[in-house]
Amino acid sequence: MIKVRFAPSPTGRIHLGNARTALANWLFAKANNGEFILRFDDTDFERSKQEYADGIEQDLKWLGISPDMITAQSKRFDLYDAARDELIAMGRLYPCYETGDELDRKRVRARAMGRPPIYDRAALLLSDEEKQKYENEGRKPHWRFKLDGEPVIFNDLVRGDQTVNISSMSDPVLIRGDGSYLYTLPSVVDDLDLGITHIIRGEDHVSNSGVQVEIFDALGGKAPIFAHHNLLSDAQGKGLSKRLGSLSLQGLREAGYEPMAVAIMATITGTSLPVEPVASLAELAKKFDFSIISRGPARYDEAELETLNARILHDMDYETAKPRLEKFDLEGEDLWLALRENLVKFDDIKDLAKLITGPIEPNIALDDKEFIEIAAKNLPPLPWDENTWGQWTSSLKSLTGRKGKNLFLPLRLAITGRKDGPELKSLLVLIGRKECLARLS
């Protein structure tokens, strides 16, 4: 069975770029009858907070993502400790005692001598006595994974064949001096333990994948299949950040965007597919494939999101809208069908409904006063239907000689108080003859 995971750090609310990764995993799993695991990478105790984990679950639920399993790294340390001990025993994990300043100076010297600023593995030459001396000084070692140095080659479902030149990289630190784990080792251990078959994530992790393949091999496991998608940036081309709150899902939700609009934008931006309404995540899963993902940047466009959001609302049927209309004490399919074409966000309907329910301040220019009086006197009798508007305006055209904008705009301003809005052939029936006459008067 295909198993994928979305592994956010609960150090902030997830943004549109994180949603891109979550949805790529979710859609791939659902299209293949697989499982989607939500795994909180919460080994950074200082910055990880339960409120952020709860918020991430809420954001995913709003998008329509329901994990098949939820787990947290903070509850799995026994697995990481066992892997740590195994790597130490085989000589692949070794202690280093350099301070941050000492490492900085090494990097400066390497650059000055025209060498790449990678770690020189000096710690591998330390004797037991030298290590003990550092321990006695109060230094606590950080632990590095000894890379083989051979190129790591793997096939990426988005980027094709990839080669990561490990020889140009420093041995990665897997454990900090305080004993806490960095991302890399727990991630590999979890992927092995949970049976993850595919790792779908941003292209900024390609070099990480090379390191992780070596750790998978060292622990006797097989690396999952990789798919590294292009990253979503803001309108200015800058990367998104949880800490800065860039385009957070919480913010987009509070701004009134439809979850399906956000899901489509997060998934389709930067692909060969057009950004257009899709009925559901199930339908989106049928369209999603790694082959559609561009190798170029994926840039968010707010205007595109607004247009998409509006199109989704314009297509929304009454039964879907009904429970949400009731929250505003509104009802009736005729009302919904008359107003939905003018919505950008659903809550806009509160103000649009006032065109029907009132109160409205009619806007009648002095030059149009006589015309509006004629219009009031010639308001058609009941019953009214959608043909009433056409019959009335045709009659007024014959009586006054007005046509086009000079005919329609004064009537709209008098009846609705505004220059634009829903079609008056539908609106007129909902407002009713008595109220229309009152506004014209």
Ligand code: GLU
Second form
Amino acid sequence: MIKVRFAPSPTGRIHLGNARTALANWLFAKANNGEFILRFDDTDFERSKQEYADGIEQDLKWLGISPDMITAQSKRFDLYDAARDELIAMGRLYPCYETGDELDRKRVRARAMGRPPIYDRAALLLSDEEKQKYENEGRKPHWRFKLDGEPVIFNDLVRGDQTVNISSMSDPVLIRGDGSYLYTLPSVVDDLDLGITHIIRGEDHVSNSGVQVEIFDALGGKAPIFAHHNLLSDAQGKGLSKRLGSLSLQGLREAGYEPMAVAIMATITGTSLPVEPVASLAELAKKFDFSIISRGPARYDEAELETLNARILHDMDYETAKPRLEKFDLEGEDLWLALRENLVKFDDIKDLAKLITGPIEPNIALDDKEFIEIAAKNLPPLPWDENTWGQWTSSLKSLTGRKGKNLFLPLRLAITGRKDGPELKSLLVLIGRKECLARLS
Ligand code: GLU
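Right, the form predicted on its own is done, so what does the form predicted in complex with the ligand look like?
After this comes the whole thing, all chains and molecules, with the earlier chain placed first.
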């Protein structure tokens, strides 16, 4: 069975780019009857917060993602400690005592000598006495994983064959001086323990994957299949940041976007598919495939999101809209059908409905006063239907000789106070004869 995980660190709310990763996992799992695990990578105690974890759960729920399992790394330290001990016993994890300053100096020296600033593995040469001496001085070791230096090759479902050149990397620190874990080792331990079959994440993780493949091997496991997708950038081509709160899902929700519009944008931007309405995540899952993802950057365009949002609303049926209309004390299929064409965001309905319910400020220019008087006098008698507008305006055309914009615009301005808006043919019936007459007068 396919098992995937979305593994945000709860150090802020997730943004559209994180949603891309979450959805790639979710859609792939759904299309294959697989399982989706939400795993909080919260080993950084200082920056991780429960409120962010709760918020991320809410954000996913809003998008339509309901994890099959939720877990957090902070609950799984026993597993990491066991893996740590195993790696130490095989000599793949070694203690280092350099301070940050010392490491900086080493890097500067390496660069000055024209060498790449790779960690020199001096700590591997320390004798037991030297280590003891550091410990006695009160220095706490950080722990590095000993890379074996061979290029790591793996097949990526998005990017094809990948070679990560491990020999140009420093042995990665897996455990900090204060004993806390960086994300690298816990992630591998969890992926093994939870039986993750596919790691689907952003392409900023490709070199991590190289390192992690070595750790999977060292721990006697098999690395999952990888799929690294391209990253979303903002309209200026800049990366999105959780810390800056750029394009957070929370912000997009508060701005009134439909979750489906956001999900489609997050998934489809930077792929070979057109950005267009899709009815549900289940439908989107049928279209989604790793082969659609482009290799170039995925540039998000807010105007595109607005257009998509509007298109989703223009197609929305009354049954779906009904419970949401109640919030504004609005009801009626005719009202919905007359107004939905003019929505960009759902809540625009509140102002648009005033065109029907009033109060509106009729706008009658001096030049049109006489024309509007004639219009009021010739308002057809009840009952009204969708032909009333046509009958009324053609009679006014023959009575006054006005046509086109000259005929229609003053009527619209008098009846709605605005120079554009929903079709008057439907509006007229909804406003009703009495109110129309009042506005024309
Ligand atoms: N916590 C990592 C991140 O947010 C997870 C990466 C992964 O999927 O392994 O980037």
